[in-house]
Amino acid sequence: MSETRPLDLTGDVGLLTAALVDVESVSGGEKALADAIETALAPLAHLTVVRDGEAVVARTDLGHAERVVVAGHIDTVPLAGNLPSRVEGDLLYGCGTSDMKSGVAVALKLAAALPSPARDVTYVFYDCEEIEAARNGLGRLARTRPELLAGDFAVLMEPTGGEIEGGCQGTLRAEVAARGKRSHSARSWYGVNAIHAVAPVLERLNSYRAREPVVDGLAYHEGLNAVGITGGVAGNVIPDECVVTVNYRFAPDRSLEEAQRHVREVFDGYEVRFTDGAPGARPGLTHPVAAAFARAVGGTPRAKLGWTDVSLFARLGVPAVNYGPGDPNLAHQADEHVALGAIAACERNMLAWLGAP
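Structure for the listed sequence, which is one chain, in the form predicted alone:
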């Protein structure tokens, strides 16, 4: 691997985004980028820099009454032939441009440009967001160094198209199992076909009416869907088990336990096994510092239809929102890209907020 060039935190934010993109950082392989970020931040006298694994935390300590957290993950999904980055017109193409190295670039620019922000700021650049939750770097910090994430308000710089997205949905996955009895398919009447027995499960999903609750002024849209089905033993065997895997995306007015109870009710009469789950987070827009952020950024806040790490901040008692320059619909695509003008606009808005009393 070629040597990583030093990051220039004083130049154009679009060029900085391109430099970040060109340092490959697929989940689990973030060391080179974490090293470059730490090296760029360490000389800044107004910041205290802490390294935790492949996460880098930088903090001001000016004694302000308020502290805000600005966070972004530095990992990406696996490459799809989309490195190195390239520019076409106003668009920067490359793996992680939208999700979320453009947001990371904005945060790094803020860290360098604001030696005396109007609020104390903690900048968090963390690893392993794109893979299983057990390896999530922000989750690791929440478990082992929660004091580093303390604050009155947090901005997670996930791609939102430059609009505030409040809170996030919760998510869970469950296996809904039907049991049968094996037999030879030539004498099927001696068995009970488990694949046939899941037909009512699919019918319940087809007829399911998802809730669209309004939570703290923002409209959420839930979803309960089959995302996989497994069953079958051999081409001449009546199967004795069939499992439908379902994913429930639920609004933050329900706890994870309430969401699990709801799924059990929907599939009453079937065996339900929960395999994964994470609670949502209510919109973090009621705190005065959040209101100041909304005024500086402008636009109309909307609900986050998906799960993000604002949920982790919510569990720490820190209200948080999602806000970043990328388009979330382009995340993980081979032609992932971000508008250079959108990155610059995000930087201006964040500077106006953090620099204003």
Given for the second form:
2 protein chains.
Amino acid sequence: MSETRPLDLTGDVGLLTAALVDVESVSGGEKALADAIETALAPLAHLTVVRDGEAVVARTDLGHAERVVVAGHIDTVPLAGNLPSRVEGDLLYGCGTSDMKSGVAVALKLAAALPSPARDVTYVFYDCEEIEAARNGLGRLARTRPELLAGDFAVLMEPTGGEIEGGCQGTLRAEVAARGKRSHSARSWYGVNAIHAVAPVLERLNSYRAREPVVDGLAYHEGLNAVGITGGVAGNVIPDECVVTVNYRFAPDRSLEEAQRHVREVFDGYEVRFTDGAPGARPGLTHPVAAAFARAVGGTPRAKLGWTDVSLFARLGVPAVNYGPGDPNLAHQADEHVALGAIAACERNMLAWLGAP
Amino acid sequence: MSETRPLDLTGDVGLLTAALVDVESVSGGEKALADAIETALAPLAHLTVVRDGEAVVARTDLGHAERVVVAGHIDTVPLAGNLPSRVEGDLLYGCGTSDMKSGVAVALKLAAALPSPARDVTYVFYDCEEIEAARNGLGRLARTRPELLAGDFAVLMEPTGGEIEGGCQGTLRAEVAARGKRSHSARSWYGVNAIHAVAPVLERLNSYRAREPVVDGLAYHEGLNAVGITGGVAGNVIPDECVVTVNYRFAPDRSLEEAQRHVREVFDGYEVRFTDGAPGARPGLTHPVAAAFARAVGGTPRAKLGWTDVSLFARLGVPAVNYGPGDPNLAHQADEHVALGAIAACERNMLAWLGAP
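Mind pulling up the form predicted in complex with a further copy of the same chain next to the form predicted alone we just looked at?
Time for the whole complex; same chain goes first.
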């Protein structure tokens, strides 16, 4: 166990956020913070606490018919000279204030404050969300201990500006390649120029009309874009290969397989090789538990366009949304901050939902 | 001076070629061969021999009204397990047999065999032709001792399969850039995709009609081609820059400045930055000395499409052609070889030209 000062889960949620922020936890270095969280939760008799690597899972087991999951990652992007935290007026500055230790603070307050929630609750605090997907702590739990993530509905407390963001879009990347034939560029007519041959690929991207489907009542917005292009052998050689890397962001009414099929159709006639991909997640707001959550929180739910860990819950059959006090536009910025009032409002809304019969 | 066996300039030109080939002279390592050439030429009373780095220049000074230059590089590309030389039937195999020690052997034979040529002759044997232009020995002489290269006409004895190749095309490279605006690829409509923006650049290349002008009686063939393309920031970012590198090979009726203006016109609306360029050279076969050369050698002169060192002579005001016994298609190949009969035929033709009154 570390020498970090014990966390006070019974005081002000803004102070708790500052305490969490001041325990540095860049991805891969979460041990001190995971220890502090485990130490704070362990004495609470109404919770069963499980430690898995640098993830901590705490569950009530009251025998309710429904179980909800409240989750947040405890790691941050690398520091940018923005620790320790500091308060200016109503704003708390520091690395992780928005993304997402303010959400983690709310979850920890709920865990301590609600010995008898209206639904059983699983609190998940996990590591390595900000780096490569293979190391993601929530993904590890989903693979190795999926029973710990089971539930009827999940709330990921990522920064959403206090609005519900439902589901997420899927993403895939593909390499679209054109082949040619090398020759000396002084006698270019003996070759076939593969860079020239990708002109139709770029034309198809330029004329592509992205879908904007409504899924479970939320409006999504797809996109198909080149994110890289490479070609060329030498300054005097007609190149025999050119590769365009495309990224397709697709709405959650389409499976990963359907999205791949679509990309193959768009680039019919070219070699298409998929390099990675992850399905999206439907918003799931039609589920009664989710509807109760939306009523308690208020506002107008909107679609999440980026890919987030709610997709991991979707794969386990758990509808999930993003909802948290941080401002997503401030995530990963040197001047990252969060409004103390927003954290308190989020805490009130979550208490109203989980505490209500 | 090295311990290389002395060169015999009075014997068979094929044997002399083999002796030259067997003195390894990869670019930058020509000293032993330059020493051997200087040693072989120094005793010839009708020649003034100058050594400059690893270049050797030998001149007659008979007071003729006309002077011609016979030049060849003595370096080779790196070995490919193809030394020492070997003979199979009429073919001599080995690194540099075609490009261009057979041409150098002919020039050395002429230097020794013609104490009283019909025109004054300057023989130039130079280093570092096969590597970056800045180290080219002929270029060094042109900059530092241009008087050594003065003349009315020059023959570069590069491999041409025994045909006269007149002049050379110019070459330039330019970077054609499109700019955009970065955004996250999940919300691509906030950005401007620079890779998509080069589609018209590639379309212009695809629809480009290359000129095939006749210059001084020879038919040239231009080309404008992409030889490289780069763009992309990360797999989830709309890229803000894409650069297409193009190579324009232009006929010698166009100056480098005219060629640059043309490229700017073709890519009007895009950023165009020139990274390198070298003018071509007119074939110059209309000059009386050149016409006499063409008559003596026979065959039908053709245009040289690649860029060669004749351009360096052109800049000094010396019309120049390529003419040599090697096969240009075998240059830089592991099985590089030359026909002994072709070397002897070249020697006869050059003797007929330089020896005739």
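Positions refer to the first chain, counted from 1. Every value quoted in this text rests on a predicted model; they were computed, and no experiment measured them. For the two forms, the rigid core is made up of the largest set of C-alpha atoms that agree within 1.5 Å on superposition.
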| property | result |
| --- | --- |
| CA of G235, rigid core aligned, shift of 2 Å or more between the two forms | yes |
| Large Cα move at S188 between the two forms, threshold 2 Å, rigid core | yes |
| Rigid core superposition, P200 Cα moves 2 angstroms or more between the two forms | yes |
